[in-house]
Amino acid sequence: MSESQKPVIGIIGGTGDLGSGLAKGWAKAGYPVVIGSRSREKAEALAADLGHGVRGDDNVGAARAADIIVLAVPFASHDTTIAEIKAEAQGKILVDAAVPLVPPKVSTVQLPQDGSAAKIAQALLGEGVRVVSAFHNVGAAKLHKGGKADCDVLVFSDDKEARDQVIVLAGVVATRGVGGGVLANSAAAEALTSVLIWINRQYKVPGAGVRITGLDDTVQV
């Protein structure tokens, strides 16, 4: 891939609300997108509906085709999905958007014993994969309406280059990407999702988000 080419984005769990919303936003901006699902037929059907050149495949096929893999699956299937695509993820960036929600108390913070979904992903995938954590607090509704999510996206990774690439992708589908430091810090954003769910319910809003103040709004950081 040359510097002038946009990376191919493979979205695992791409038929879900967040995954398909991200697919729509990136594809409209000219990124090649492949959505993955356990069912190739389901992914292909949704890809046709999304348009903008989005393709559908099974999870392994989407991971194989991607330069950057986005994992947008429920936490209950997080580890098994990682095992499924582990071989295809080697040498690539994997963006983990999973949130460790534990039904029925999804508005209560319940982080895993290992600290965060992102830390679990890095341990399972090994050093050959650069794990980045992002998109936990992005409401999918506005993405599906064709606009950007009205929030900042906190982006975490132990690899600065990978983190910077995902900050750029975040700025395509949301107000701005903001670096949040190392992968361990992802626990804060993962936990915050439960807080935002509580706020949504309490104040009857469709998608509360996060904005980081004190930064130049024109600059991604």
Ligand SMILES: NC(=O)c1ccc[n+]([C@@H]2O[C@H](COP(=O)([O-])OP(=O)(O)OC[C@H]3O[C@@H](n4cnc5c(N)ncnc54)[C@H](OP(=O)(O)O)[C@@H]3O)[C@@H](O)[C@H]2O)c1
Second form
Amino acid sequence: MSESQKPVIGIIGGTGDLGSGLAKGWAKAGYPVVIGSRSREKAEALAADLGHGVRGDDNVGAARAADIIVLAVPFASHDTTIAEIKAEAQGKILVDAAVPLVPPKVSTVQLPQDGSAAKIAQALLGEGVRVVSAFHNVGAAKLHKGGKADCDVLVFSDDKEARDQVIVLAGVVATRGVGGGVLANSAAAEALTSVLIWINRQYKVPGAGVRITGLDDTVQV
Ligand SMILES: NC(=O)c1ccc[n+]([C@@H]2O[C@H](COP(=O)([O-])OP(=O)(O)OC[C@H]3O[C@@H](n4cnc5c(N)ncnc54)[C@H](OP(=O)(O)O)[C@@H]3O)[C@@H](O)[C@H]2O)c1
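Form predicted on its own done, so how does the form predicted together with this ligand look?
Expanding to the full complex; the earlier chain stays at the top.
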């Protein structure tokens, strides 16, 4: 991939609410997108609906085709899905969007013993994969509205270059990507999702989000 080329984005669980919303936004902006599913036929059908050149494949095929992999599956299937795509992820960036919600109490913070979904992903994938953690606080409905989601996206990684690449991708589908530091800090955004769910319920709004103040509006990194 040359520097001027856009990376191929492979979205694992790309048939879901979050994955398909991200796919739509990136594809509309000219990024090559492959959505993955446990069923290639299901992914191909949704890809045709999404248009903008989106392709569908099974999850392993989507990971293989990707320069940057986005993991958008429920936390209950996080570890098993990572095991399935681990070989294809080596040498690549993997963006983990999974929030470790524990139904039915999804408006209560219940982080895993290992700290966060992102830390678990890095441990399972090994050092050959640059794990970035992002999109936990973006309501999928905002992505499906068309246009950019009205919120900032906090982006975490131990690898600055990978983090910066995902900050740019976040700014394509939402107001702005904002670096939040190392992967360990992902726990804060993962926990914040339960707070936002609680706010949605309490104030009867569909999509509370995060906006970082004190930054110039044009800040991207
Ligand atoms: N929805 C949001 O607003 C939002 C916002 C921020 C973060 N997140 C996080 O992003 C992740 C995806 O959320 P979502 O709402 O898009 O989830 P979802 O629609 O419930 O599921 C996403 C996809 O995961 C696959 N999947 C479901 N169960 C699976 C299993 N047992 N094993 C393997 N794959 C399975 C399905 O794809 P196939 O059936 O095609 O395989 C499904 O389309 C979650 O971890 C969530 O916490 C969601």
